[in-house]
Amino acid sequence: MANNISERNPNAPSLGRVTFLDGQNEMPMLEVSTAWSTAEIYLHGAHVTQFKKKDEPPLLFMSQCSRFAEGQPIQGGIPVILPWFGQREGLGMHGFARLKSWDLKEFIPAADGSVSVRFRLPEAPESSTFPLFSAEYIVTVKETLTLQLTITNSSSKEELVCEDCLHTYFAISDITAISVSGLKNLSYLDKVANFTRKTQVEDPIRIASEVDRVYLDTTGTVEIVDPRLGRRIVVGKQGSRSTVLWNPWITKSQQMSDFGDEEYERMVCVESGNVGPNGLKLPPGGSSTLTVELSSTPLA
């Protein structure tokens, strides 16, 4: 099933198209096409698995070993991490939102030719340990990819304490060739060193070993410079006070059953959210919106 946005909005400057498809293992997927780009979004986890500008390599990395199955996380793209980040005792890694089939509420054409798709997290038994809350997620596709996750505390009495994160995997030429900037002088928790708190000194950052860092109290833009692909990836954000930088490197890649042994060479995660000491504390009726805009430009 397809829907031509121009038929609904004749004043749109370009053709927008949403196609409903069977994706990997026949899991339902949306393909969104605009004049500038294409994207793929699975209902499972409201998971963006592809964003590609025309005449440019894909922006997002996907593991060739990823499982596409109910109850299993998709490895790569942009997992939605909610309502907790990392490991919790007796619970799964990174919350349950990425394991649920989200409700597709609508897709929205805009006058600028972009297409927005709105999802809502369905009620889940796993949420019973939290105050009643809702989560809405809007993915907007144009020459940039914009992601907007809104968490609302629906309780009339209890505070909602949770974490959220858009765990974005970026496709790169070679991990040893890229640099990451925008995190200088920030404090971070080094998970590789047992959560030791450190300060980022070098800028830009070059990666030559396993990296797993939670940068705290950071609201700024991060850039990934990839000379071999000739592009700069820009990660802009609002409503986020944490940035996570991750690459599993050799040993951890070999330990992950849904990740290729050498795939660490072609990916880096720059994740935006509110985790750890920057987690969300929403009063009754309160809400928080995390917005991330991903763009790329050619290197001069």
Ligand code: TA6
Contents of the next structure:
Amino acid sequence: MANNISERNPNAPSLGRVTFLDGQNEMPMLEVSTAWSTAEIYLHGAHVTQFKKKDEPPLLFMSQCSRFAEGQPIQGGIPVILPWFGQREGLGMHGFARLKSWDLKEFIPAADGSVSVRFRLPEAPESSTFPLFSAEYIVTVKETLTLQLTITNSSSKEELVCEDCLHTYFAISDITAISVSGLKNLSYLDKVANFTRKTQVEDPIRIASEVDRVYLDTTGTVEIVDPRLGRRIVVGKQGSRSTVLWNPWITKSQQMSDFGDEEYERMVCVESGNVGPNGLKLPPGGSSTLTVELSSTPLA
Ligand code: TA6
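Counterpart to the form predicted on its own, namely the form predicted together with the ligand:
Let's see the whole complex now, leading with the same chain.
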């Protein structure tokens, strides 16, 4: 194995590159380009806003109405949800990690042509309601996109009870044309029906109304089949026991100020994490790593 760039295999893919740019609203972002793909990552929330393979449409959905502002979540891409999922009384929606500017610790153009970028969540006053914890996030770009979110309980005496989720928005041709598989027979909490616990019977799943489901105790891979785009998106994961499937449909889309009224037609969220009954309980010094690998292949 070449131990440095000068000894690289001449047949290896070209080295990846990282470019620092001013993104929307002049917020700092990185553009990562490899032989296979490009990705965009904002320091705000360590938020991946785009991943696109050279011969495919973008993999991720970004709302045209998204805000890019301090203290506001970016709408679309891959929100990093930590240390809680969902609404918390007086604390807001989906934690504070996605609202902070993460510290860029290093980026590594590897000999295999991939690029890994490592971020660290800075100390935050909001975390005073939790035992001391640290979070690191590594984004690896190649022909796939791999995300690794590690949370560590830095407290010497308290248990850290928290939730984590990579809340990925996928770009699709039309919500009525796609199907989602990999969730058959699983138990889920139906947030559209007041969190009623149900069992997934339909497989593959078709979406024709608002869907907001937290599937429990599942470690499996989920696939999104999009015949009109001619592609299959595969969501693989490790260190995750919950999968969330969400589409806001018409009414909720109209109620979201940072989301277009018709944008529900071109997106679906398949989110991977540990939420609700699958939430994390880390002993002092304990850590948990949530890994998600996103890939896509042409439909045969
Ligand atoms: O994960 C689904 C969900 O919890 C929905 O209930 C809806 O509130 C959505 O997240 C909001 O996501 P956003 O990225 O707009 O914060």
